[in-house]
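Listed next as structure tokens is one chain, alone, in the form predicted on its own.
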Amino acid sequence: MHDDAWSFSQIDTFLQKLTPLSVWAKDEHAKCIVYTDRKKLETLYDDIDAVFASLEASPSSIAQDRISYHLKRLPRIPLTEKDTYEIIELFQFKKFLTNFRAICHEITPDIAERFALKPVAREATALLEQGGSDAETFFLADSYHPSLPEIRKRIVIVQELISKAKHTRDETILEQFDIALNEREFVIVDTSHVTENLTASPLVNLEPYDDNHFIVKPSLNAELIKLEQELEKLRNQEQLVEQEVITELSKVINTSLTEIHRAIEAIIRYDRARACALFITSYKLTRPCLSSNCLTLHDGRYIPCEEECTALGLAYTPLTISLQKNTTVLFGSNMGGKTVALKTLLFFQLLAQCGFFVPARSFETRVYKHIRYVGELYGERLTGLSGFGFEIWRFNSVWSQVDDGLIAFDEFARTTGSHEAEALLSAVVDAYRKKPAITSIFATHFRGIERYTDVYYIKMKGLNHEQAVACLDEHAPLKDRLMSINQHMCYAVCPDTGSDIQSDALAIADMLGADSTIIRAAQTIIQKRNTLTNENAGKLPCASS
């Protein structure tokens, strides 16, 4: 499962940009499949590489516009055999096959070969194209059956005779009674029009409508009755022949369904690869390397955060990080960027295991069976459990279910007391360092975590205190103060030795206008506690491996 990691990483906001154009590939894209087969992933990467190379070799925008047009025009079609398809379904088959053939014509030979994009169901395509001059029309043309032209010709003749007979009849009624029917079935007239001659006339029938009006209907005569009967007979003949045509067309389509299924699979594969390849240059995407057991990211750009920073006019720092051991503890103050660092790692791992390139200078990792997140989710509402209870419930599900995976913990045990939290978090870190098949990373602001020799301890570099204080404007509005914090906060990762005693939290509180007396008192308390800790450090045993 990856649902929590998916939500936490906000990967959807970037995957929307990679949405393919055809309805078939969109359906596949919407499944959000996270692959755990390395061979499958390498094939997906190869597909993207091939499409991108083709785009670079033949960068014609006109050809790409045409391909985009035809991909969008591929309709949904029935995927199982039917004895007889509806007319609208025949039209959809024609539209699919015609647009598919156009795509095959536009792509380069190497892409056609790689994705098996070659015209299919040639007989069905040729037959369906008799029913209209372009992909957007279909009708049962005369050419589909030798009887159709004569039947339809006779229908037209009879319709003209009926129209002529009605016109003659209506002209007579207009001349004699000043009532204009104009080949309508009836008209409503005022009682002033109803004369003795009108009532007695065999040309019309009268029916009361209300107290002041009558319905006037033209009477059927022998000539019209005969013509109407002949038209009905011809219509029945046409319908029988058309049904015969539909049955034959349906048989041809059914024999082609296997080929059509392969065409849909080829379109899904090509459209998906093309969607990513088109963004390689603009987003500086690179192919993930899946050969490494060490998760290493160089200049990884977490697109949701980067775009948000750009919109706010804030600087964005790409993430470079290497998880040198299977268990990592990432320290950092609030607002220091550690949560974004976790989001970035999950974003990249999920993107890579969805089969896409990633926005980084390089990304090396392995394929994980599970990608999980333990922590608070945006907008989450706890029901029936305390915050701590909910944390433990979520932790238990990961602990019992994940035997091979990447797990990110954000501020685990934050909802209990700091001493208990540090003890519990230390125990959890100790447990996970003994699980080599799991890569775990714990982001925390608690500093009293046990140190183990086979755990990698890193931290966010955090605030440049001297520069931040030097630039502090006590009268600046909140927006400017937040901007200043961003400008002097270093969102890079570095090793943590455990010797840094500066507090980003106090510096940030100071920059946001907290009372200076309170800030100084807090600094004094921290210094006293650090002194006691250093004095007792030599008396306590170190955690061993």
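Just so it is clear, the structure is predicted and the values come from calculations on it, not from any experiment. Positions refer to the first chain, counted from 1. Heads up, when I say rigid core I mean the largest set of C-alphas that superpose within 1.5 Å between the two forms. Compared with the form predicted in complex with its partner chain:
- Comparing the forms between the two forms, the C-alpha position of residue 135 differs by 2 angstroms or more, with the core used for superposition.
- With the core held fixed, residue 309 shows a CA shift below 2 Å between the two forms.
- Put the two forms on the same core and the Cα of residue 212 is off by 2 Å or more between the two forms.
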Contents of the next structure:
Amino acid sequence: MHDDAWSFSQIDTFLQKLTPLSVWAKDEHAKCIVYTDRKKLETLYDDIDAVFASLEASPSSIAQDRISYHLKRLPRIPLTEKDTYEIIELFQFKKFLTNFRAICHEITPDIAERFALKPVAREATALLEQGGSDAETFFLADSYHPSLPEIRKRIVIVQELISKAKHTRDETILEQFDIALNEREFVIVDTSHVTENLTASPLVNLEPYDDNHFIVKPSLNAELIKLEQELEKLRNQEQLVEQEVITELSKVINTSLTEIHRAIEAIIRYDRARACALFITSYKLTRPCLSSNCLTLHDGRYIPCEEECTALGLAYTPLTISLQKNTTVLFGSNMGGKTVALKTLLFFQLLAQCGFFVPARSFETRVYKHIRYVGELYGERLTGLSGFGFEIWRFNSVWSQVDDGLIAFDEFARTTGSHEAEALLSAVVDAYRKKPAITSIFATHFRGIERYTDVYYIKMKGLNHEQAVACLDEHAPLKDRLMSINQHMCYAVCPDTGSDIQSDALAIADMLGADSTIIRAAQTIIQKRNTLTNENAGKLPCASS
Amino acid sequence: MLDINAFPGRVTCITGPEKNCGKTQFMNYLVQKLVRKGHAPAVMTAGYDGEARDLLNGTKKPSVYINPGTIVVTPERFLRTSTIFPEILEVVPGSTSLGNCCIARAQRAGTVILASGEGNSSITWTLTYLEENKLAHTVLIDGAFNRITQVSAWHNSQLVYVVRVDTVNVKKTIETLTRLLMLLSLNEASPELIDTETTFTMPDVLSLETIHAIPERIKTVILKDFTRVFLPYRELKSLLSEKQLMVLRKIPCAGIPVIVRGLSFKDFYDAVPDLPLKELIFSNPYQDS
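Moving from the form predicted on its own to the form predicted in complex with its partner chain:
Below: every chain and molecule of the assembly, starting with the one above.
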């Protein structure tokens, strides 16, 4: 439903940082649920607030390390009832209950209360704890059944008797035939060793190996056969008793399954909230306000872009924007930051509706049923459609599907002629301004679209031409030119009155090293057109003389 | 001659060129030798679907004899049917066609069938777990046949290569061992040699397909380790006559046990070319000379 906006906003890169630690919460996180229930969202925010407050109140890193450790160690367990679980599943239940209990032990009482993080399935836990040399290992201990100790003791005795009998037999073979088994199950000997006595001996079985060798295997004598039979019988008895034990343990676990499921739900809630709470300070996250009909963002940091700028040594400007009306048009030249502004808005709205805090001084919005994007997505193609066909296809799907939502349009109709594009865009803006349940924002560089009274017109402030020209180095490599553009581009948003016709495009083309002859020719054409339409000539500096 | 002191503290991958060449039998022998010396090795296998099918069809697979305290890695179904009274320590992530694999400690002497899923990633996970939790510092891996790449999955690993020879396959086996000795003898490349004018570092394996990527002018080809060489014997010999082959990491070989049948070990040994490391070849430990 929100796939296009999700992909465009690149929210995944930030959500990865908020990945919880337990497998259960990770599964939930991976679902990328966008909630449309405000009450649910406020509860998720309250959870984060509660965990954060708890972290601030008792900042013991040892306790937090332990919680992290135990969260990671929670295993998957069967969620449906079984008559008999496998031993490996009993092990998993024990490991889950042990680690869950350890988490309950480390957290503060208020968090335990809020998230219902209290030890569960005490009877099952106590029983499972009997099996294993430590808290997380498991075996079917003697204590599970009165007959197990005796059976197992006898097994060990019989094994020792077998071992002794074999040793005695092997010693006799060595003594009589000079064949040293040295605890091997068989030995291959030269034919010269195979005497009549050896062939006739009941101590060994002989098998031809090749033309010159025989395999000598010590045989089972009466004593060994008897002991092996007893061992087999004891082993069968042991297995039967173990099966009884497993059935009993399974019954106890089944009676606790509901509690265990609740424990898993509690962990999912807590772990998700904790994952976000841990980043509140480092990423300066704030709680979104969901009661505003006017989407307002103060110093919103679009993290994917911020981090990219840091890596490139460029400055990043947080976005402050307020959509005063339900329909907004955002003007701006190429490289002016329009697309990033749209990404930022969708990023924040999605993050808020996923139940997380956001990296901004403040973010006020409401809950939308749909969050959509109309524009180009990287690598996208639809067979049989031109670029314009694809744009219309995408628009049609949003137009028909969205009755309540936030929709961002990036350079709509850019793939067709500018005259028709401006007309089409104007008509779409007009249509959406009449839909109060939809908040729409159109980023465009088309200056000739219609202006309506109840549409909010804003623009990216753009390039400081004088400063940019003053600093231009004609021989600088591309990377330096890009840095220069960045340094002199203002990425802030301001109202657009419609009277400012200065274009940054030619200046940017010039800064990127386009042929100066072409730039001057373009400037001349613009001046002619402006003269023809009685508009003021733009101040278009010539960077190269 | 087998040097038992070469095994403690290392991960040893026991592999061979074909099925039923005696790997598990040799592992049984090695386990008992190590136990008698006071070591408690962990035992596992690097399985392959072919072996899994055998197990599912009921074709008999040799069991491994385990002493109390030995760490075993195998699917839970085989722990259940074993006599070793296992204590489950952990479950290896991912499941196999035989179910989930467990890391368990034997509480009693007995036998157990070893199996596992495919893939080096689960071996690496298991070895990391054993190391981090100090469960065993000596590990024996009964490798899938002809999966020599498994030995490179771990930083501290070595190889034992088991071969079975009879009058029918003697020529082929000599060729196999000659090839192996050539690869084991490859020198380690020092850092200065990497990416120079006359050296070329293979990005992946060296095979009949990728050999053409080596520029003519190159004198020395460098690979990650010898397990990356998939060239047959003749092509390898031809390459070595023109260029030098080096490795970034040498993987030691602790021994090449040869199980002869229908011919004498001495005759076979004498027929193998006198290459470096030929002394790694030794006779079947189950055969008295």
